[in-house]
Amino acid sequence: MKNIAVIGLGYVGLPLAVAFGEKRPVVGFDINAKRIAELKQGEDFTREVSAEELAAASQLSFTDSLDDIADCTVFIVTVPTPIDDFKTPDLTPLVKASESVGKVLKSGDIVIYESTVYPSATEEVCVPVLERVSGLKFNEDFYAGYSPERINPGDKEHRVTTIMKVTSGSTPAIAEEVDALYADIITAGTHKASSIKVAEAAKVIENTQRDLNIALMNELAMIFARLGIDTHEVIAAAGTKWNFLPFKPGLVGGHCIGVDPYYLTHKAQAIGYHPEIILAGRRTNDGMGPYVAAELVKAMIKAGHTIANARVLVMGFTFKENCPDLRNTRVIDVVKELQDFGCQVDVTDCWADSAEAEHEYGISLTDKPEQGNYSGVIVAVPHKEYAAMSAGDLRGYLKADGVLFDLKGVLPLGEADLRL
C-alpha cells in the first residue's frame, strides 16, 4: 500500500487527508507551522473536520518539515489558486508547492493536483517545475494525476466522500490507479476522465456555469427592483416548472465560484478567443456589492436619515453562511462602498475570526453590535444565529426609521425593507 502525502491542509487538503488516515498511512504537510501545531492538538480552524474525525483517521499525521513525507510515494496537493488584483491566475502557491514536493520526488512516483486551474496548466506549468527540481523525467520517472477538488465549505451534508470525484492521470496505467486510489474512499463513486485537460475542464466550467446563472438571478434583480416585484417570489413562482433551476441573486465571493471562471477566460485570452458570456457574468457579480450599498442609502436618505456619518450595520463578513472562510468575500465591496457613501460600517461575524479580518481586509469585527443605534442593517450573510433571529430582533439594531436589508431573503416577504 503507497504512503500519501497531502500538500496544503486547508478546506481542501484536511478532510481529504482525514478520509484517507482513516485507511491508510497519510502525512499531512504544511508549510505554516502554527497550522500543524494546531492540527496535533486536535483543533480545526476551519471547523471542517470535527476533534472526533481527527482522532479516528489513526494513520494521519502532520508536519512541516520535507524530510517527513520523503518516504511517500503519492503526493496529492491541494494548494489554493487565487487570483491577483488584476483578476490574473496567480499560480504561485502552485509552483512553490510543485518545487517541494519535486525536492522529495523519486523514481515511480504519482503527483496529483487538486487545485482549481486551466486546461493544460498541470502539464505545462507544474509538470516542468516537478522535472526540473527533481532531475526526473515525466512519464518515465515519475507521473502525474488530477482529480478536481469539490469540497463544499460549511456543507456537512455533502462531504469529499460522498460527493462523487473526477480522476485522470498521465497514462492510462496511471489513470487507473488513481482512480483506484480515490475509490477506495469516495462512497460516491468517481468518473476517470480520459485525460489530465478534460479532468481540469471539467473542475473549471462547474463553477463556471454556477458564475453566470447567479448573474442572470442578480440582473434579474436589478430589473425586478425597479419594476416593484419580489425576486424571490418570481422564483418560487417559477420554480413549480419541473426544469427551472432555482438560483438566487447575491454576492459572489469565496476562493472557487468568484475566481474559476477567470482561468478560464485567461487560458482563451492566452490562446486567441476572447470570451464575452462568461466576462459579462463576472462584471455582474463583481457589481453587486455598490449596487447592495446604492439601494441601502437610496432607501435611507427616503427615510429621512442623513446620510454623512451615518451608522451602519454589516451582519457577516465571509463569503457564505456557517463558514469561517473570509477568502474573496464580496462583502467588502458592500462595506468600502458604505464608506465611500460617507457611512460609519460596524460589521460583526460571529463565525470569523477577527485578527485575520484585520490582517486580510482591515477591518476591525464587532462583537456586540448597539441597540438602537443603526440607520441601517445588512443581514449580508445568514448565519444559522442569525438567520434564527426575527425581524423584531433584527429592527431592535435599528434607529426610528432604521431600514433593513435581507440581502438573502431569510426573512419572510414583508418582514424586511429589502432584498435582492
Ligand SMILES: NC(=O)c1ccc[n+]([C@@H]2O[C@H](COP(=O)([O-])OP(=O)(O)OC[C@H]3O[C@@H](n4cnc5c(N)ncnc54)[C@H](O)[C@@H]3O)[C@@H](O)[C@H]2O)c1
Contents of the next structure:
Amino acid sequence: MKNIAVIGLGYVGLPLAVAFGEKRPVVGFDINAKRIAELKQGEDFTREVSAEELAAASQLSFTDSLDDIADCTVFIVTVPTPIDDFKTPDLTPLVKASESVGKVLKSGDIVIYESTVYPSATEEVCVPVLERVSGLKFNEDFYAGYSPERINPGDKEHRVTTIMKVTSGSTPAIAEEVDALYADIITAGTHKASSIKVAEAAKVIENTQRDLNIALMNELAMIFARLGIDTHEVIAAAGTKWNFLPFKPGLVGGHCIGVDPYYLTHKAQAIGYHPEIILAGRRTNDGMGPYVAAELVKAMIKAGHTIANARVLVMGFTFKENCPDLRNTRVIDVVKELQDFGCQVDVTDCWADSAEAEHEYGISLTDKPEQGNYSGVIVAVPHKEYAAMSAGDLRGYLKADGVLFDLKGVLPLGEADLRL
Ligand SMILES: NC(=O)c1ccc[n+]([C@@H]2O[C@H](COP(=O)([O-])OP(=O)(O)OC[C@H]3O[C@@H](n4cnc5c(N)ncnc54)[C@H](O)[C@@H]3O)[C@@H](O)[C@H]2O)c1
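Please could you give me the other form, the form predicted in complex with the ligand, since above is the form predicted alone?
Below is the whole assembly, all chains and molecules, this chain first.
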C-alpha cells in the first residue's frame, strides 16, 4: 500500500489526513512547528477534528521535517491559495510546497493538489516546479492529480468523507489510481473528471456561482430596503416555487467564496477575456459592510441617538458561524465604517481568538459586553450561542430605544429593528 504525505495541515489538510490515517499510513507535514506540536498533543485549534478522531487515526503521524516524508509515494498538497492586496492570486505557498515535494520526489510518485486554483495552474505552475527541483520528467517519471476539496468548516454534517469528491489525473491510468485512492475513504462516492483542468475549473465555479447568487440577494436586499419590504419574507414566498434558489443576503468573507472568483477572473484576464458578471458580483458583495453600517447609523439617528461616540456592539467577528476562522472576515468592514462614523465599537466573539483578532485587525475582543449600554447591537455572525439568544436577551445589551440589527435574519420576523 502506498504511503501518503499530506502537505499543509489546515482546515482542509488535517481532516483529510485523519480520514486516510484511519485506513493506511499517512504522514502529515506542515511548516508551522507550533501546529505540529499541538497536533502531536492531540489538539486541533480549527475545531474541525476532535481529540477522539485524532486518536482514532492510528496510522497518522505529524512532522515538520521533510526527511519524514521522503519514503512516501503519494503527496497531497493542501496549502493556502490566498489573494494579495491587489486581489490577484498569491501562489507562493503552492510554489513553496511544490519545491518541498520536489526535493523528495522519486520515480513513480504521484503529487495530488487539493488547493483551490484557476484552471491550468497545476500543470503550468506546480508541475514545472516539481520538474525543476526533482530533475524528474512529468508523466514519465512522476505524475500529478487534482482533487478539489469541498469541506465547509464548522459543518459537522458535511464532512470530508461524506461529500462527493471530484478526482483527476495527468494520464488515464493515474486518473484511475487517484480516483481509487479517494474512493477508499469517501463514502459519498467520487466523480472522475476527464482532465486536471476540468477538475480545477469545477471547483472554482462552485464558489463563483455561490458568490454571484449571494450578490444577487444582496442587491435585492438593498432594493427591498428602499421599498420597505423584508427580503427574508420575499425569499420565503419566492422559495415556494420548485426551481427558486433560496440564497440569503449577507457579508461574503472567508478564504473561499470571496477569494476563488478572483482566481478565475485573473486567468480570464490573462487570456484576454474581461469578466463582467463575476466581478460585478464581487463589487456588490465587497460593498455590503459599509452598507450594513450605514443602515444601522440611519436607524440610530431616527431613534434619537447621537452618532459621535455612540456605543455599538458587534456580535461575531469570524467569517462564518460556528467556526473560529478570522481570515478575510468582512465583519471588519462594518466595524471600520462604524468607527469612521465616530461610533465606539465593541466586538465580541465566543469562537474567535482575541490575540489573533488583535494581531490581524487591531481589534481587541470584548469578553463580556455590558448590559444596557449600547445604542446599537449587530448580530453579525450567528454562532449557535448567539442564535440561541432571544430578542429580549439581545436587547438586554441596549439602552432604551437602542437598535437591534439581525444581519443574518435568525430572529423571527419583527423581533429585530433591522435585518438585511
Ligand atoms: N477552508 C475551507 O473551507 C476550504 C474548503 C475547500 C477548499 N479550500 C482550499 O484548500 C486550500 C487550503 O485551505 P485551508 O483552509 O486548509 O488553509 P489553512 O490556512 O487552514 O491551512 C494551510 C496549512 O498549510 C500550511 N502551509 C503553508 N505553506 C506550507 C508549505 N509550503 N508547506 C507545508 N505546509 C504549508 C500552513 O501552515 C497551514 O497549516 C486552499 O486552497 C483553500 O482555498 C479550503
